[in-house]
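So this first bit is one chain, no partners, the form predicted on its own, shown in structure tokens.
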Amino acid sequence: MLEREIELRADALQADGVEPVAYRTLFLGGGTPSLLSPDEIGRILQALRSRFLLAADAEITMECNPGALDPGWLRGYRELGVNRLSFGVQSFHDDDLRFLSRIHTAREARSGIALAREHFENVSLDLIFALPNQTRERWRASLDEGVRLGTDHISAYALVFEEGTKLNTLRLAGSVQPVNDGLEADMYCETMETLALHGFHQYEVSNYARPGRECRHNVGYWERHTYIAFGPSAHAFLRTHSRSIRWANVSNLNAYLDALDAGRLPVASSEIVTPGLALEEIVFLGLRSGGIIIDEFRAVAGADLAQIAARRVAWLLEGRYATLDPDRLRLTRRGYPFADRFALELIADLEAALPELMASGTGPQNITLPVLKNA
């Protein structure tokens, strides 16, 4: 059915006059694609390549779970063109992994990454900090282990108690106590300091890479490039010369299959990205990553950020929370821990200075097919 959705989406984009582009990244994830054999992954890649143009040097990432990886399939993935693997390790301590309900052990994580390094030059891993009962020293040990294994990219996320999850239920019942904010902040600082010592550059609030190993797919997302997505719960974003549109697929698998059986794209909701929403995204995503792109901000707002929010920008620069050059307003390592706060403050300044623009447009719509026609 995924192949059917790829066909329907390509037809819809073509019918709506969206000009084809050469996509520079392809990301197989949002689940556990390493459960699929090379033959199955090959079918998906063939379906995509038959209808979408993929750049010759495209970054093709596949997420892997160390507990659901067949070592014999690694060579097959590489021969298909997959050139980057991302491992959801989360921790190199077995008790942490049990707490997180992960199906792999720390030994399996080490073994999987070592095997992957035999076939792939570009290997990434995810780690989680601020776990209950975790110490700063214990967290540093996981970071050191990730570096020792020769990975080139590490994503380090603080534990979040998402509503509706088992972890949040335990928290509400008092069975699990989140770490205090001070310790979480210390662990975040430990992350920045430890990885910097090992030659990793922080290019987003939670992402660190050796030079040239930044995840292109992630950067494209943060800089608001077009991305087309497939599968249940998939979210996509399309930018044309005249408008930007975002849509989301249904999350229920049966509803997803029923829509495709009926020859319909399985879209649950869609929204046109208004100028006000675009500015919010430019600020929020920019501060979390490589910085607010000055030219893009000016094109939407009609004025420079440093003019509209002069006092706020001056305060960020004076406090060494940010730097400003002709291209971007970037947060420093000192500013990254407060990225969300600074974004909200800048957005409040924009709402005061540009009330009509920030309040413009409509909200999400529940529709079957997104409107993609160029204005």
Given for the second form:
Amino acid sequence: MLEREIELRADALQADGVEPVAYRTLFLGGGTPSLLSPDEIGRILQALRSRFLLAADAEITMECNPGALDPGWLRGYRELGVNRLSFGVQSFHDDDLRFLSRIHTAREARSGIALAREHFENVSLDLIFALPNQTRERWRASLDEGVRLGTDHISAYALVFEEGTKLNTLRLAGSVQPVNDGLEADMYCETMETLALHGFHQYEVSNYARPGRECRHNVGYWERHTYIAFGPSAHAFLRTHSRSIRWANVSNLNAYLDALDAGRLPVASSEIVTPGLALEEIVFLGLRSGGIIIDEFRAVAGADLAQIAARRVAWLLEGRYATLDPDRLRLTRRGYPFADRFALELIADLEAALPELMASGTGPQNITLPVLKNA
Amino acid sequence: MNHIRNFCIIAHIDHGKSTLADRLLERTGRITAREMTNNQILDDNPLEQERGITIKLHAIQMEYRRPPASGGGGPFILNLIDTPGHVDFSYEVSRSLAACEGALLVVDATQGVEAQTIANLYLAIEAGLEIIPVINKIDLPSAATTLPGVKQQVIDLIGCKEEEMILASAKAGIGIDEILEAIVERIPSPRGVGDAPLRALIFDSLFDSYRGVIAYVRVLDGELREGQKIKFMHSGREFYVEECGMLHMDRVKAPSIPCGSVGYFTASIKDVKDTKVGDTVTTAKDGATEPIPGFREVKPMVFAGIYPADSDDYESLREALGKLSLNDSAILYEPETSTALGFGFRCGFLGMLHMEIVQERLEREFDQTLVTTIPNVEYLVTKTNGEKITVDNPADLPTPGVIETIEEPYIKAQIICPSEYIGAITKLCIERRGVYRNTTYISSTRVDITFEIPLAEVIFDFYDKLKSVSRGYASLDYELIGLREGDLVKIDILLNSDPVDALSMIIHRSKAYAYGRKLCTKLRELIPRQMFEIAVQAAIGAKVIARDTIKALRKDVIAKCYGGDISRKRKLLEKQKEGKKRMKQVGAVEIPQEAFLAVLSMED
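Having seen the form predicted on its own, please provide the structure of the form predicted in complex with the partner chain.
The complete assembly is shown below, putting the previous chain first.
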């Protein structure tokens, strides 16, 4: 069915006159794509390559479960062109893994990664801190082990109790106790410092890489490049010289299949990113990652960030929360912990300075775009 | 006039006043059973229906023909004048009573007499009204046991004979005919002088955007006619009567309101403040010389600052208050500014319920989002130079050095409860600086306790506390008894040394320390951490009496950005943005709105 969606989408983009471009990254993720055999992955890649142009040096990432890896399959993925693996390890401590209901053990994670390194140079790990009952020492041990295993990329996320999740229900019921926010902040600062000492460069709030090993695909999200996405719940962003549109597929698998059966694209919602919304995105995504791109900001706002929000920018620089060079306003290690707060404050400044432009973000949303729904 | 009867119903909340009124309207054919919805006719404000209380007064006229067995005759014109059932509105009650010759005293057969009922009953007796005791809800199973006791209570209270009491169930329609007969038989007809100069008592008014003020009146002498030039004796304003008539389910136009009757009139009056409750209407030429006694300027007792949550909405709030006050002459407001809250209004209310009603109406009917400051009473300050000033905003209190004395309003609180709660209630009143006066047994198990208490001590949560220590059985009525000197001080709250004017409070010295400590702790919980440490201090003058610290924020970022789902992150941000917009700023510190009412949510 994924192949069907790829066909329909390609047709729709073509019908809409979207110029074909060479895509620089491909990310096979969400769920556990490593459950699919190289043959199955091969068919998907085949379908994509037949309708979309993939750059010769494209970064092709696949998300993997570190348990139960098959060496033959790993070799197979490599031969298909997959050149980066991302492991949802989360922790090298079995208590943490049990709490997170992971099916792998710390031991399996270690051996799985060692095995992956035999076939892939570019391997990334996801780790989680601020888990209930996780001590600083335990977190440090997981982090050290991640570094020791020779990976070049680590994503270290603080646990988030998100509304509507089972975890949050447990928290509200009092059966799960979040770590206190002081400890969480300590763990975060320690993560940033430790990884810096080991030669990792922080290029986003929770992402660290050795030079050149940043995940180009994720950077694309944060720098607002076009991305097309397939599968239930997939989110896409199309940016052309004339407009920017975000859309999302239905999340329900049956609804997804029904739409495709009927020859329709399974789009659930879409929105036009007005200049006001674009500015918000530029600010909050930029502050979270490699910095607000000065030129891009100017192109949308029609004015310089350093002028519009002169006082705020000066304050950030004085407090050593950020640095400003000709290209970007970038948060420092001191500033990253407050990225959301600074984004809100900067956006408030923009709303005061550019009321009309920013208000363009409040227009009617969820506009039906025929081209996106149907070929 | 012989065929007119003007009466009201005195009852405690939930004792069945509205149901009884509906039943009378139905039995006299004013409404059909089918027209009766679940909503009771007298309470037509949604807020009233929700709270089960009547706030504004209304009146309605019925026509009653006596059955042949009672000699037939009629039709009799029965004017039922409704009264509000809360202490905040006791002056309005007294004016409604002054428009009647009789009152139905409705007592729940299972609950007995409550303080509010007694207070209003005394007002009615003072006004010389004929009282018809009605014991309601006699069909309830538990009434069998409680009825003899309740009967005895009523006999002790008004000295009536047992056979004068009517046993009824408004819900089941029992006793309704007897009540109608008693109204005609026992309540005297009005005793006005038809050819004397006009004297009409205003007992209510409301604002209609098409016709201006609609005044509800009882004509005591003379006659009120369409086209007549009239004069309000207290305000001195003169108008031409544009339209007048009777009050059925709707207003019914008539050429005049005859002597002794109740009705309405319009006269292109733009402001309800021109038709003050209790004022006397007479003719502009050859009018009466003596106004109807009992008029009083309504004086607010409780004051609070009302501010728009978003300072951009100041104009819209002003407009809303303007419109609201067209219908509510009791609310007073004037612009004030606060360093913490910006531009807003200092408002005066009759009491806490009135304040709540105003707040709710502003929010519901006028779509305002408000920040309200801690309510306070009005103080009389004598300065060392002999000058006397009234202070209705703690921020305006002069510095301690120039204050000679501060006087605060006291009330006489009458509390009726089962005798086993005497101890708990006495303890509560003494905690509130109450001075014990006396206890009277109104029956073998119920007592009437009187305390004199500073008004400031009852405006917050006294009523709730009273209910909780008495498991809901105690009822309260109070009246203002004047000003008394007190050892009062002003507590200021400072955030990183910047005073937050909207959090200042005048309080008795003996309570200042505990209050300061509690408020600092509460504020520490309510004010979110910021980029720097915040010192929260409570101070009397220059002396800091309590201190707490809000530690600096260390992290304010969501770890994950949800892959390619940027819209989700943006929506989250949008939500935070709304929250931030509603923050108020003092110095560099951002304060959420809840903090300004922190004191109301403090536990003892």
